[in-house]
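First comes one chain, alone, set out as structure tokens in the form predicted alone.
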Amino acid sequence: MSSLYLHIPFCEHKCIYCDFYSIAPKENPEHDNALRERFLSSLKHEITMRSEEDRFHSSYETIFFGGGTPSLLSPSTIDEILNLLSRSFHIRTDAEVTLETNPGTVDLETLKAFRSAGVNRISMGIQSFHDDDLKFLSRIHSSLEAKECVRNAYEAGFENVSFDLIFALPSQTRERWEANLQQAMELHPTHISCYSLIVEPNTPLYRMVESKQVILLNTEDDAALYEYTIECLTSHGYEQYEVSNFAKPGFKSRHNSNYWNHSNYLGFGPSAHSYWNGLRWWNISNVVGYSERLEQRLLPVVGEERLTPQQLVEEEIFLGLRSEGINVAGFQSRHQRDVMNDHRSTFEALLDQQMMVFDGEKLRLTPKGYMVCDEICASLQ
């Protein structure tokens, strides 16, 4: 099954450590809204475009409207869009369909209009329920508007909630984490991405870290943070099936499960990737320049790459370890080689450590594999 996803590139504000594509809002509301129905407009074409190509006649199991914040577009907007996709691809009847949103730009009945677009996913940006902690990260919603903004998307009728979490903050001690982690089961989400606090080049983030503004915690602190997030959502019924994301039974992401298992995609709208049948490419990064190409007919893409056959057999011991794992069988299938005689001694070296389980089927690594997850990829390279 193949999947789609949408950049929606506008935010109200720009938070510190994201490295994402996205512009804000500028002094001219005039020139903001002709940004967007630029964009809009834009993005139809490349739907349209995209669909006449053959190798696209595939069956697409997942639609993800990520950004920037998507949800700043109309109801209205994303159900044409949505209607767009349908008539221009063959979307399955069940397909999941996840919206990105952040507290505090939507209430109860926007809420409402997404679920009555097709929207069936919520995966909201709360990174804390500390008031401080979001002001540190320059987030525009306050602890009790994201609260609000879970029990509001239940009350809109939507069954698949998830939400992200930030960790490993300067100073952040782990009662701190405790009660974020607290308030958050309290509200019940089907799915929680816990992420530790990442510093990209080319971010306010990364410029107070080199000017001493930001101490970041320390590496060992940053650990053990980590362990309590495993043991905390897995004794509260989620499954980790991911280094960072944990499910209710029956809720895993299949939108991420693809990108995760080599399955094909494409991807709409500026900085997007796409990936088929063994193709990388992306589109160009400024939505200016995304719009000036659809409008002369010509597809926004900006680089590709074709992967070796050796970096098909990487990536996916790379993808497998950090999601649910590695089916022997079938990556023997795919690519007349096996894993476990190839790696043999690092396998059974972390078999014996209880970093890793074979069940017969597949290898997978064990909670405690997850904390050196990088490493271990690092060293079957």
Contents of the next structure:
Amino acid sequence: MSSLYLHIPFCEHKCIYCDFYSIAPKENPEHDNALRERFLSSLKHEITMRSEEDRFHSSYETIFFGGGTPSLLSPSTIDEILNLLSRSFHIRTDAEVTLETNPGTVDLETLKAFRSAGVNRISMGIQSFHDDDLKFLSRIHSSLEAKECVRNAYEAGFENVSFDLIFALPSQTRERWEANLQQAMELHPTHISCYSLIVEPNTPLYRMVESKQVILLNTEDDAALYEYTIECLTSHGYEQYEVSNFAKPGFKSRHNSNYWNHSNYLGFGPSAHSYWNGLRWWNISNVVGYSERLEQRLLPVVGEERLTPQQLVEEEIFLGLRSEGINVAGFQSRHQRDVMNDHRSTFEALLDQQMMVFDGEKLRLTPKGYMVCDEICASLQ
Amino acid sequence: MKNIRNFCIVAHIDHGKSTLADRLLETTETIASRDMTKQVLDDMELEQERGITIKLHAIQMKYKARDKQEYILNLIDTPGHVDFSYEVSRSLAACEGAILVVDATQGVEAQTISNLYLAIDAGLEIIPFINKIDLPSAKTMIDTVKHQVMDLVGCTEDEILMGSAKSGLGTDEVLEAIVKRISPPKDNPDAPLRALIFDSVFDEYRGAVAYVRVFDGTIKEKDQIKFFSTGKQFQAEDIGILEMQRQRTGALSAGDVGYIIANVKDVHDTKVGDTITSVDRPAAEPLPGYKEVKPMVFSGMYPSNSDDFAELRDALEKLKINDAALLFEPETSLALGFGFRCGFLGLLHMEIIRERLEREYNQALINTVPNVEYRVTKMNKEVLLVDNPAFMPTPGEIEKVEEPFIKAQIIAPPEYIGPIMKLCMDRRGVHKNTTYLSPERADIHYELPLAEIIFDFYDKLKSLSRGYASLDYDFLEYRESELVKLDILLNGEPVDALSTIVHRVKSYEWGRKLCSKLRELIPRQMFEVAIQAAIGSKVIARETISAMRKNVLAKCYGGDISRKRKLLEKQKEGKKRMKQVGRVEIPQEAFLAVLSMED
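Can you switch from the form predicted alone and show the form predicted in complex with its partner chain instead?
Next comes the full complex, and the chain you just saw is listed first.
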């Protein structure tokens, strides 16, 4: 099963920690509007061009609007794009259609309209229920607005709502994070993503850390918060199905799971990545450059890599270990290799230490294993 | 022959030996001054960086003296470090005279004395040269230094030359003194051939090139020659003298210094100190003084990546041709796999070899803690030489263990005597006597276990005396000591490459420090790691490295996967540089933890 991703590179404001490609408005609103229109028509071009390639005639089960802030687009624009996608590709009727939504960018009416356009899952960038955290993260919304937005989403008919939360903020205490999780769960989302704050190069946060304006939480406390997160959410009926992702039964993100299953996906928009049967390529990370190419009927691809058999194996292992495990039989049939045998001594030690479990079908990490997932992956030589 | 002068320059490190050599080459126009790189004799990159002469070289100069005659001056360079005293002695044996350089601002130092004694033992005429007299600080010192030199050499004040190698002041006087005061070779051109190898280098195309001083007879190209120590025979193919490059002359006679190429392929056949004679008319006796060089310090050298074993062996073979003192033989460590136990003259020698392997041969190495060679007598009276702590017999099998002692000479201003004596006492030293070269210079004699000075003794000595103390030492004898083998266990498994041999009295402290140092050096792992120090089955110290708490990147979506894979590949590369013992990954520097232990 395959997936479609659309990268909408516009934000009202760039948050200090974010390194996804997006642009915030400049002084001249007319210019900004023109840029947006130009992007939308290019996006449609790209969709059409790709749909003309036979190799992408597949059945698609998920669509994901990411960014940037895709909820800044009008419902009618989302509707147009979804219609175009339906005409261009075979989209399953039960497809998961996610829209990343930031509180403070949508009201009830807009949400209703998104729902009517075919969006059936909202991934909400809440990040924190503490206003001072939101201020630090330079988010545009308040805690109150976030809660209202969630209620509006329900009222608009969304049954599948996911929250993004960030922990390990500077000097964050266990109590403050606990309160965040508590307030989140009181709103009954079907899915919660909890990310430990990452300092990405080329972000304002990076420079603030470099200049010691911001002191990051130490690893020990970060680890304790993460441990607590897993404990708290799993005991409240959220299953951990990836390092940072938790879902109520039946509400795992099918789109994200496809990334981790090494399934095929097509990405549209600037900076979007695509993966198709061992080939990966990515688009230019510049909205003007993106449009210019498409206006000349050129694909905006700026890089690609063909994975070697060894790289395929490596990716499948680390993606599997990050998420729901490695299916031993499936691995054997895809790669003619016995993954257990290849890494016997490491896996045995992990099983012995309860960092990994084997249910007869899958080798998967336990919460204790997720904590040191990268260390485990790096030690598989 | 009466116009040949063979000489060398001896000095304490940094007293200006190489600078003086440069001035002599310039003044005799052996090299144009515009071609001078500073200190041309030290042509290895490493030598230039460290400012010390490691390998010997020789060069011929032509000098028109004030008596209007032309002289051939052969300058034979000598290494300037205590590790290389045998090589120094062979260079000296090739000469009739030596210039003793003493820094006017520093005075006589330990190596001034040791090198001077070597030169006197070799029967050389000594020409003292007080250097750096143009430095402002020389003024107050110069009379003292003169008296030190007069006492030491037993010369008159008039016999002392003075100048500045840096500016060239006094260089002419030095050249005249070489001609007038050093006697020409008294060798016999008619006797059977005897040529002393004082150095050899390996030429990729020509094989081993022996640098020789001919004492008796003559050697021509096509002659059949024989090496005394091995009895092996070769045909001389290319013979000549040493100028800035090799100059082919076809023959060398008694008194000459030059090179011989004889298609010698085996790297071990041109040993420093060996004598070359002719097959047709062999000499009855070799020249005196040859000895198999005995390494004093041993260490395991292992390729970081075990696939590189053969490459490391080739690199060591190549280094050995230039370095008769380097010994190595294959050994196996449970922790490190296949590698070599290498023998060195001293710690500096070891560092040089390691650096050359890394830089010139691009080898990634794991070096184990250096140790001395122990003489172990077992209960059954069998005597073993143990150069690797891993092979020390169990305590029950041992009747006694003996270790090498050295006699050390330390020269320092008297105000540092206290701290120096404390340092020596900490290192199990036995004080012999203290005399005064002058009121400002104490000459302290100690007997010390070699094992106690090979690590950081010299650095400590230098720092506690603010650089004023100098050290020289010589092997004395083997002495019985109460020594025990200290093992390190990681998660219960002994790591043979981390075993050390220490004095029983120090073993607890040593074990504690080593465990705590290893705790610093070994990174956190997925699992808890217990570090234990044990003597036999008795654990004497323990540290724990708690398990890594968290190492996982929060996000990995469609656009992150390639980046994530590359990151993991990089981490895997990093892990490959570590050695795995059981489940524990040990970084390379941990194998030298002992060297960075704090007191």
